[in-house]
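So this first bit is one chain, no partners, the form predicted alone, shown in C-alpha cells.
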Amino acid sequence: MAAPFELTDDNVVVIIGTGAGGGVLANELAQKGVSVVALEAGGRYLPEDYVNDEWESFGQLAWTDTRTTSGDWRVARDFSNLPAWIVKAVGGTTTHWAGASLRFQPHEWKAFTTYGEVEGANLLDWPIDADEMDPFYARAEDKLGVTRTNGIPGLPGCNNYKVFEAGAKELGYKEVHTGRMAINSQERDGRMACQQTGFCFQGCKWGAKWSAAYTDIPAGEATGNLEVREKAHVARILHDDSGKVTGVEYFDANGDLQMQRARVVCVAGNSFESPRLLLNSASSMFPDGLANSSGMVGKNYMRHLTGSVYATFEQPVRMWRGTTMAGIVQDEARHDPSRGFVGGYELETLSLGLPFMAAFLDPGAWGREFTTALDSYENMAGMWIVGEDMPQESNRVTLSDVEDQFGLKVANVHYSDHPNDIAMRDHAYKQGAAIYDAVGATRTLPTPPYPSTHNLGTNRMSERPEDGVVNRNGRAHDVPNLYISDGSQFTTGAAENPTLTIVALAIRQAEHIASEMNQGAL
C-alpha cells in the first residue's frame, strides 16, 4: 500500500463520496495511475458488521443527520427528516440498493425532444446520446456482473415473483422476468452467487451483491494509488484567484478541520450533499454558490415517481423470501401519450420486512384495516413502481436555516408533484392492482411513495451554461477542475433504476479526466 497522501500534495484527485459515481470514479483513476484521495463522510462497514434487523441496520448505516423538507409531497409531512434513504458509508449507497441494474433507452437521453413541451417541466436533452454510451455501459454491465448481459443467467424466481410473474402474463404483459440485477446468480469474480435469503437492504451478508465497499474500494486501495479517508466530512471546496478549485477543507474523525490541497476535485455526494456542498461553498468570486452562475445548482431535483402495491392472497407468500427486488415487467417503460402522461415507468417486486412495512403503509394509521393488512403479512406479495418524474424548476435543494454538528447549514430539499407524475402513478396503480387482481387477489394496498434512494440532477448536464451545471464530461461550466460524478450531473431520470448509469458514467469520466491530466490539461 501507498504512504497516505500528504495534506500538501496538490497533484492529486479529491473524490468526496465513495458510492457508485466516487467510489467506481477513485478505482477507475488509481487503475490508471493517478493519485487519488476519496473523503468519505461515513465509517467502513463490510459483509461481517451488515446487521439482518431493518432497523438496527438503518441505524449503521444510514445518512441520519438532519436535513429539511418542504413541498406538497408526503415525506415532508411523514419523515420530514429524512427526505431520502442514502447511506452515509464507505461504498455509498451501493451498500443498500437493491441491485436493478438497467440501460436507459435511446429516446430517454432526449426527453425534450421526444416528448416535447410539457407545461410546467423543464425537460432538456442530454448533451450524450445511447451510441455514445453504449461502451460505457457495456464496460460497467461487466464490472457489476450485471445477470442476463454478458452470457450471466438470470436469478431464480422466488414467490414473491412467481405471483407477480403469474398475474402480469394474465394481463398480456411480454417483459416480465427476474431482472438485470447486479447480484451474482453464480460465482463470479472471487464472490459467492446470491443465497436467496433476502433483507438486500440491510447489506449483502454473502457479498454476492456488487458494491462498491467491497469491489472497487479495496481494488483501488491495492494499486497504492488511492487513500481513502472515512469519517471526513466536507465543509467547503476552495478556489484561488483564477477561479481554479485548490483544495477541500474538511472536519476529521475527531471533529478537526483539515484542508487538502487538490489539482482536481470531483463531488459525488448524492444529490443533496453535492448541491448543498456547491452552495456552502460561495465566495466573493461566486456568491450564489461555487459553480452557480446559472443559478441552477440544487434546481430540477427529481427522486423518480414512486409508489408500491401489496396485495393479500389466500394463501402464503413469504414475499421476504430470495432477492428483495426479484423480478420487473417493463412493457409500461416506454413513451406513450395515449395512457395520459409523457415518459413511462417500470414495475418490480419489492419486499419490505415487517417494522418498514408497517412504517410504510400508511403511516400514522392504525385501527382495523392497518392492523388486518399486517396480520396478512405472510400472505402478502409487494411491487414498487418506478417511472420517469418530470424535473422542475421548483423542486431544489437549498440551504436551510438549520445548522449541522459542524455549524454548517443543512440541505433544505422542496418538492411537489408534477401533474405528468401524479396521471403516471395513478395509472401504475391501476396496472399493480390488476396484476394482482389476475391471480385472485384478496385485497390490493396501493402505498404513497416513501423514501427512496433515487435522487437525480440538482447540478445537471448541458449543452448550454445557463441551462445546467456541467457540460458533458460532468466538467462544471465556470470552474475547470471540478467535476460531478453522481446522480446530481443527470438532466433527466428516465424509467430505469440509475445506478448502472452512474457507474457508466463515471468510468466513462475516469477515461476523460486520465486523459487531460496526461495531456497537462488539467
Given for the second form:
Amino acid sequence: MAAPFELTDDNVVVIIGTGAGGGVLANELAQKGVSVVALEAGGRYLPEDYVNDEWESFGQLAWTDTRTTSGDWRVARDFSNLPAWIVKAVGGTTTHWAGASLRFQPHEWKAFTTYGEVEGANLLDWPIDADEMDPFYARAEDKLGVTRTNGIPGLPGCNNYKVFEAGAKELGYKEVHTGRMAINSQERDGRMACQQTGFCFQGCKWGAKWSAAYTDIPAGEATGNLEVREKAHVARILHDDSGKVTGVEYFDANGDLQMQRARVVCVAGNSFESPRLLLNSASSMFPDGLANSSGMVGKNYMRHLTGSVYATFEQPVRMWRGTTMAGIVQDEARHDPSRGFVGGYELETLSLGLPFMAAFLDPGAWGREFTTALDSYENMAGMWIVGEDMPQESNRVTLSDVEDQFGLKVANVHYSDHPNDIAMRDHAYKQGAAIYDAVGATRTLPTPPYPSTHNLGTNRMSERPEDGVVNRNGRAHDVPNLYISDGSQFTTGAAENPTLTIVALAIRQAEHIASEMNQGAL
Amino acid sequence: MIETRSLKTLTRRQLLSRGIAAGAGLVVGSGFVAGRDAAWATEMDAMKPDSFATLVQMARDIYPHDKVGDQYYAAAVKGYDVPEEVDFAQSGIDMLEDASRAAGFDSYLGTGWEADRVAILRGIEDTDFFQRVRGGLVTGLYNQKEVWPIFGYEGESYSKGGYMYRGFDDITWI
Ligand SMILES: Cc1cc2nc3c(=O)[nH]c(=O)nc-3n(C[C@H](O)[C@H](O)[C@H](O)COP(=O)(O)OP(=O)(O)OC[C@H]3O[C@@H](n4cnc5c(N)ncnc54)[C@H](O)[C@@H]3O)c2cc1C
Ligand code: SF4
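Output the structure of the form predicted together with its partner chain; the preceding block shows the form predicted alone.
Once more the chain from above appears, this time first in line as the rest of the complex follows.
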C-alpha cells in the first residue's frame, strides 16, 4: 500500500529520481520505517508495457528533454542534443541497463595514490575503501541476484559470447566468462529465469533482469512508508536562513508547480540532472549553486572511455539472440602502466539490433564502406569497451542558455578525451580486434562511443570540502541535510560498470541516514 | 510500405506504358513513380514525379544495399512528398541537378554509373539538404520492419518465447 504524504509534511525524506541510486535508497529507508516521498520526472512502465523494438522503446523510456553539448567528443557532433542515453521513468536507467554487476578492484578506490599525478587529470582518492565497502557490495549482490555470487550459476553463453570467448582464449586471456549479471540464471525472488530474448536494453519483459521499477520500488511501497510521485519534475531545492534545505519545488503531472516540505533531501537524478538541479537552486546565500562552495558541482564529469569493436565473419553469428551483454574479458582491467596508460578496461560482449546498429556503427557515415558492413549484420559479433576515464575539471555540466518545457535552464555537457583515455581506447580497439581476428574475422570495425550510458562524477565525494561536493556518506559538505545518492558522487570511475557500486552506496547511505535520524542529528 | 492505391488496378503493361524509365529501377509517369517491374508504385501528393525518382536514387546511393529493393528507399523518402516539405526537397534536388550538370551530365538520373553519382554526392555532403536526407534515412530505411529480414534481423522475440529454445546458442562453426 503506497503511503500518501502531505505536501506540508516536513518529516519526510524527499528523494529526487528513482533509478539505481534513488530507487534503492527509497526502499532501504522505507524498510527501516522512514517516511519517504520519491519524486520521479518520468512515468511508470512495467514489464507488460515494455516493447521489443529499439526505437519505439527509446521513445517510451528514454530521457529526450533537451540537453546541449560542447567539447571535442564525437557525441557533440553526431548527437548534439543527446549526450546521454538514459531513462526518464520510475526505476530510472535500471529499466534500460544490461545488468553487468562488477565490484571495483581495491586499488581503484585509491586512484590518486595508485596512479600518481597525471597531468591534466584531477585524480583524487575516494574517502572510503574496499574493506569498508565489502559488506555493502555483498548486500547489493544479494539484492540484485548477481550471477557467480551467492551460489547463483552464470548465465549460459549465447552465440555472440561463444565467438568472443573462443577468440579471447585463443589470445591467451584467462578471465573470460559469461559475466556477473543482475539477470536471473534461475528463478529467484519471485522473478523468472532469463529467456534469452535479447532486448535487455528495452526493458526485460520477463522481469528476469533486476530493475528497481519492479523490485525495490514496489517493495518499498508495500511497507506503507514510501510514496512515489511519478511525472513530478523537481525544479529547485529550497533552504532556510540557516542554510538547511527545507523542501523542493516540482512541476506535477499537470505542469502545476507544487512545494513538498522535507526533513532531508536526497538528489539522485543521474549525473546531468543532479548538478543541474543544484546549479538551478542558486540563491543569495548560495550564489554559485547549492552545495557548491568548492566550485566542484558539475565538474569532473566522467563517462567511461567506451567504444565498441564489431567484426564480421564468413558464417552467421546472430548476435541479437540472447542476453545483450553476455560475457566479459577481465584480464585488461588491471592497472599496468607498461601498456602506456594508467587504469584498466573491461571487454564485454554487446549486441545492437539492426536499427540501432545503423545509427551507432559509424554515425554520419554513408556509402558502401558503411553499407557493406551492415550487409553482413547476420554474421556480426560485437563487444563494448568499458575503461576508466580521467576526471578533468574542464569536463563538466553547466547551465545552458536553452530552457526546457518548464522554463528551466537545461544542462550543457562538455567533454573532451584526456590523452590517457585515447591511449587506453586505442589499446582496447587493438585487443578487441585481435580477439575477433583470432577466430577468423573477415573485417573488424572500431566504433566510436555511443551517447553516454555511464554518467559519473559531477558531485564528487571527497575527504576535504574544497576538493568535492559530498563527504564519505554522500552528504553535502556545505548543507547538513542534503545528500547525493546517485552516480554523480563518484570520485573516480574505475574500470567497472557503475551500477553495483551505486546500489552498494545507496544501501550504505540508508544506514547512515536512518542512524543520523535516530540520533536526532538530522 | 509504399502503397499502390489507385494504381493497383492497372496491369503491369498499362503501368509501364504510361511512364518512362528513369534511374536504375524506376519508372516515372504523370503523377506516379513505379518500380521497373511494376511490383510497386506510388502516387505523388505534392512532389513532381521525376524529382521523387531523383530522391529515391539519391537515397539508394547514400545507403546502397543491393538486396534491398527501390520500394523501401521510396518509402524512406516518401515523407518529403507533403506540402510542408516539398519546397525544401525541391530546392535540394535543384542543387543536386546543378551539381550533376557541373559534373558534365544531363541530370542526376542521367549519370548512368553509381561512381559518378557518389562523386556528385561527395561534393554536396556538407549541405543541410544532404545531411537531412541522410539523417532521415537512418531511421526511415533501417527502421522499416519489412527491411529487417533482408539483413537476417529477426526483430521482436518475446511473443515467441525469446531464443531460449530457438537457437540463442546454435552456432556450430566456432
Ligand atoms: C543501455 C544501457 C545499458 C547499461 N548497462 C549497464 C550495465 O550493464 N551495468 C551497469 O553497471 N550499468 C549499466 N548502465 C548504467 C546504469 O543504468 C546507470 O549507471 C544507473 O542506472 C545510474 O543510476 P542513477 O541512480 O545515477 O540514475 P538513473 O538510474 O538514471 O535514475 C535517475 C532518475 O532520476 C530522474 N530525474 C532526473 N532529474 C529529475 C528531476 N529534476 N526530478 C525528478 N526526477 C528526476 C530520471 O527521470 C531518472 O528516472 C547502462 C545504461 C544504459 C543506458
Ligand atoms: S535476454 Fe534475458 S534478461 Fe535480457 S531481456 Fe531477455 S529475458 Fe530479460
